[in-house]
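Read the single chain below, which is given as structure tokens and is the form predicted alone.
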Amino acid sequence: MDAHLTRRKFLGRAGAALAAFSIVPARVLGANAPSKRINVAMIGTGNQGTLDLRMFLAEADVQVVAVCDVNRASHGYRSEDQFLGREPARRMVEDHYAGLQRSGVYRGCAAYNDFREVLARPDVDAVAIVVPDHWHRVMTVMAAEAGKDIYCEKPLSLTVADGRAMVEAVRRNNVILQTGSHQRSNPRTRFGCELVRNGRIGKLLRIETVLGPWNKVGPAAGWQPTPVPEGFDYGLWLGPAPWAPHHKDRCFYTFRFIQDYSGGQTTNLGAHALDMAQWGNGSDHTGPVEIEDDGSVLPEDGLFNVVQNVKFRARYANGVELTCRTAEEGDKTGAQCRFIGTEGWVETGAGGFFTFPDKLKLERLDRDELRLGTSSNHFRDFLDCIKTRATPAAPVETGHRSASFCHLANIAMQLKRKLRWDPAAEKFIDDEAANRMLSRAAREPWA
């Protein structure tokens, strides 16, 4: 594709060659579609984006009409014997749909090397973004500017500045947006952030935030380019980050141990533990006021440079504070998020759900107590808000601020002393080198 081929030119061109096949969204013809089925198409088909394919294959009212990837077909991936890619992804489609058939055949999955083709499909009604950080401002935005309702993948955003920018777009083109911080659609986390927040512990005094550590070892210094695979389209998987030759370990799934492309597993981790402690202290639309650097180690050389070892500590306005490190041996390991306060305390996460005092487990709410909702799935709540246009369990805000969490502590960690933070405004307090940390240039043609 021209790389100087407009966006709006594209759209337009694509748009008039599908007006051919009298397509039109389920969506707009709402209760009386003949299917009343919500068309998805997956951008993104490689670890993550094989488990929620699967998701949204679940659900009856859902038909995955396209899957889009820049690699055709590989090994690779968080494990070896996995053979990802956008042509196994179209294959389990059709043999999901064909299983329903009485034919046992079914055809009707396109496959995608660019997303814009998928964007300029006017029967999709949603997209599924599920690739590497800093693809997820440009996709967003600009299927938010289609009219595409967007499941986004966490940590929503590469930047604090990426994350408004997707913000600012979803409501203005008055899209639904679900955030893929699926601990919003956990019940027994729901319940623990309710007993929080209702002060069944007492007053909130400080929150406890673990991370699971480093699963990947990266090449050493002095590491070697490698051959582009054949049918892996590596010039449009950088897109906007800075150009950078190609080596095996840099793309799928470690990519997020690369700062160009994720913030490690500060951001990949920290956004199910922070946007956990973001709800339990209502904090859902601001974030703290102070972060810092608590003894958090950066690897010396190689090609992986995000932190290695998190250690960082915050404090919010209303005196609660936070601490989150990696987890030592022992540990649970995911993401943990203990809430302390004067009468006792709750913790909830992939490691599971605990409480002290042990009868806190038991509690009831009462009828005017404050309820934080009732998904127990996070994509059916996504699909369920694309029918009444209600607000799903992670909206965009709530992703935006969570993401925003972990790149403060990216950056405090980085700089390696105390930073204040205004969440207003979204910017650092009388220190321009932070603030200029807050944003980074994207690359032609997608800045």
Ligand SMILES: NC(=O)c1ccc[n+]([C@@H]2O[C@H](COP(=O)([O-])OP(=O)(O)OC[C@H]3O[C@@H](n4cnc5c(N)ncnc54)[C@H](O)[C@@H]3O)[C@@H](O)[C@H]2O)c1
Given for the second form:
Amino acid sequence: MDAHLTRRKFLGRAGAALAAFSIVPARVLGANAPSKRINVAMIGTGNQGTLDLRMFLAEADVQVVAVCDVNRASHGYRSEDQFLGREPARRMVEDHYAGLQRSGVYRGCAAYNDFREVLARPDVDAVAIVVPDHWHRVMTVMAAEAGKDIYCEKPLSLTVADGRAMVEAVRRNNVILQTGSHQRSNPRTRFGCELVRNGRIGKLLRIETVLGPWNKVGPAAGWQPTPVPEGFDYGLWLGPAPWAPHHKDRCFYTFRFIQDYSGGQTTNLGAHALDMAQWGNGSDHTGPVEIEDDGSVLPEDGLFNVVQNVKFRARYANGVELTCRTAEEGDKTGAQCRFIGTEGWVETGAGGFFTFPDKLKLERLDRDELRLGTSSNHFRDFLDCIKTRATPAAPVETGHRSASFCHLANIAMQLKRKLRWDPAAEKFIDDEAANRMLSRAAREPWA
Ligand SMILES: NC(=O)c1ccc[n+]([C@@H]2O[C@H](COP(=O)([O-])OP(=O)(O)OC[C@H]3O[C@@H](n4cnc5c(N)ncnc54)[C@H](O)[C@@H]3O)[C@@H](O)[C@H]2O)c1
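For comparison with the form predicted alone, would you give the structure of this protein in the form predicted together with the named molecule?
What follows is the entire complex, opening with the chain shown before.
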């Protein structure tokens, strides 16, 4: 911990020097000298971990010193051409740095199976946690206790209780956490939310969110376990989740359709769509007060057991109504969010940026109007905050509240009744069965 605080001060001074002499190129000041780089370790190098790794490698003041994955190397991820795991990730890092050496050789990236070995390294400043959601709480809390700054992928948590524990650990240890809700660093989404927050669409009445459908078909009822592949530490993949027989469709990428590890598209894409809704409605530190199922569909059997067709409605304390549904043919793809006001609307997300009236998107904000930040690169923003200790674009409470909204929705869609939510107490009102779904027991030793 002491070694950590010393390194943090050192990186902070490099950041302060940068801020004071921002006209002088950083390399002249030596801010990117190897000893002053931010040492990053990747935990989880699958589908998204590999993309996040590329973003870190692109930053000159980062040194990726370690990668960690319970899978050594295999196919079986989102698409057939992906061959992922810790060894391909290590190779990617070493090839990247080798290309920057005169010798063309680089061997300085360690590869681990067990993330606890990563957290034990005093030279690691920051970790990126890009593993299935059932691991986010354990790894974030342990990383915070070890004094590491954290980039944790969305949805921040598996349950509301997990999210609150993560907020407390981050605050207690005074570390930076950036949630991977990258819409927070999308200038168009930000501008859209600024238009809404500044009353440019009149009074906000309704928010309509749309989520992409399932993009994988799960094993049908009667599925049989499959052997654990060599080089895959299945026990450490399951970690805090209940023990379950191995099936290849349980683990890589498709974990998001199984309740023990994630919450389906409600949390996967909802973590973007509802996060935009929270931002535009000014609800970063709170949530809805009512939520109810609106005709969602759960699968009847098979390995995938999360809501298949999302459909719910919610209401905020300010009276704004929110609806959410699975995309149908002709809808834009990904996560989309439309704010509807008395004088127009703004729509933003993966499918593009649209306004009504059309010219609204060309307007400029006045000097005295509310602004919602400046970040245009979510990774750069995280790294800058490591140096300056400023609050990142998607801090832990924001990530927690957006993920919580998704969890409330899944609970409402499962219980099929209207639920009243107290965002301050983070409890349902007069519904003990629903309250029991806000947390889950973790398998030892991960409680
Ligand atoms: N920001 C975004 O837009 C975005 C996009 C996709 C995924 N994600 C998020 O990224 C996370 C990972 O999703 P994915 O699609 O990359 O999944 P994935 O299955 O492709 O990759 C996860 C990797 O984590 C590894 N892993 C699991 N347990 C581990 C452990 N204990 N220690 C080390 N490694 C472990 C797995 O072996 C796997 O290689 C999820 O939380 C997901 O929601 C975010």
